[in-house]
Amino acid sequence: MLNNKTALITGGSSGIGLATAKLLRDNGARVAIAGRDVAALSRARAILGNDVLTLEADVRSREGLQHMAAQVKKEFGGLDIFFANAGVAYTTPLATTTEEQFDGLMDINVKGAFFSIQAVEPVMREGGSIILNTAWLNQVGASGRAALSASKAAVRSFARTLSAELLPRRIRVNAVSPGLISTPILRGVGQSEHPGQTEEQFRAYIQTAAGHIPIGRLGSAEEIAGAVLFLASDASSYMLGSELVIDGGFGQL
């Protein structure tokens, strides 16, 4: 499906964005990673194997994500597909909210969306794919995770501006939506709302979020990866500015 073809996704040591780099590797694609952890890299490559390019870049840095670019440049001579999946997820409360966590979250999830399209855009092929990730909070209204949703709802947003900006290239811009799904963010949600909480009572915290969804249970990366996998391929390919939900029917029902 993907032969021939190249991707980078940032945030793909772990959970959603390992999942869909194991999958577009599956069919086809050259595959590059990046993240900030080092270690979580190496292990990544241990998963992927040593045909996957692996990159230490952080989001926040501008001149990192250019070198970053740079790095596929050479590695790749150009790239297709490009999916902007790294992020954080904690509870924003209004009352309790800092402004160092308020920044934390823009500074990554929309700054970082942002600059890393910024710098991967010259080096994407014609006819190429971004896809970003956002979440189900853009479209519901959630007590406590104000900051969270916002940033979420930027995403999206540039999911339409960003395609008409670059329909000139034929590069399509689309999103994915995930609902609650089994990864390690998750837990950093689950800790935020309940400091302190044990491994039984985090437990508890996922049996109780899975009880509120109406398919009855949370999702898997490799169902998410799925989804990347169908915007990042040609069978897309009458698709721009769209964002593909799936929550399990939590935002929708």
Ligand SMILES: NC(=O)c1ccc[n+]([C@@H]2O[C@H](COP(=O)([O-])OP(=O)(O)OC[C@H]3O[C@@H](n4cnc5c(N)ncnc54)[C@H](OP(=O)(O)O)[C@@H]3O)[C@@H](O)[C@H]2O)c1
The other form holds:
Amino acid sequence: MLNNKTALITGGSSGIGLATAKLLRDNGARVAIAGRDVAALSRARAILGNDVLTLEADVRSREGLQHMAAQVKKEFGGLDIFFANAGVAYTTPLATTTEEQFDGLMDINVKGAFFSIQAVEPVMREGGSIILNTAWLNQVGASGRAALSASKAAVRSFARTLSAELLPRRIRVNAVSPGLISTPILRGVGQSEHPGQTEEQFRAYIQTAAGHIPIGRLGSAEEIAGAVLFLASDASSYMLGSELVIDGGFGQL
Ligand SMILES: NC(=O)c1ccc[n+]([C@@H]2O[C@H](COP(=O)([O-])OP(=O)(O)OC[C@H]3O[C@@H](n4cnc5c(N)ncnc54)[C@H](OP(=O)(O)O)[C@@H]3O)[C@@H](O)[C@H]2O)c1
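Alternative state: the form predicted together with this ligand, after the form predicted alone:
Every chain and every other molecule in the complex is listed next, the one we just looked at coming first.
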């Protein structure tokens, strides 16, 4: 499906990014993954195989992002698919949120997505596909999630605006909107809501959350990867600026 295509995934060392790297590679793409944690990148490479390019990059650093894009250009010649996936999540109740916590979400989720696209776009080939990662939170009013939800609403907006801006280059921009997906990010969310949460308490917290999802369970990273593959491929050639919701009915029913 993706033979002769090249793909770059930020946050490709874990969770949704890692599952997507595997699926795109299994479908014929040459894949590069980027992240901050060098050990996590090495572990991902051991899973994905040595033909996967691993790049150390923090999406908060514009210089680092320029370097990442230059390495992709050097190794791959150009880029067809970019999954701007890197992100963080934690709870920010109105009364207690610090400016540092607020900025932390915006710097990675919003500015990180924007400036990673800015860095990568010049090395993308005409007809390419950019996929953003939003969240179910951009559609609902979940208490204690104002900053996180606003960050993902901004990313939802980028899918529309940047799709319009990149139209002359025939680069499509769309988004996936995951519901609650079983990845390491959820531990951080649990800890931010209940500091010191034990493993047992975390499991109970997840079980309670699953009870609120119409389909009755959390989603898997692979279920999001399937949607990214669709948006990356020509099967979605008529889709621009849209968002695929993959949430077990959480925000819909
Ligand atoms: N899991 C869910 O329930 C859920 C729901 C909705 C949306 N999402 C979105 O899905 C995306 C992926 O999350 P995940 O669930 O797969 O969580 P994850 O397993 O924790 O993966 C997050 C990835 O983002 C990378 N990352 C974080 N900050 C970064 C930075 N400053 N620079 C570069 N990379 C950075 C991490 O790499 P390092 O460790 O190297 O920093 C890691 O590879 C996020 O944007 C998240 O908001 C997840």
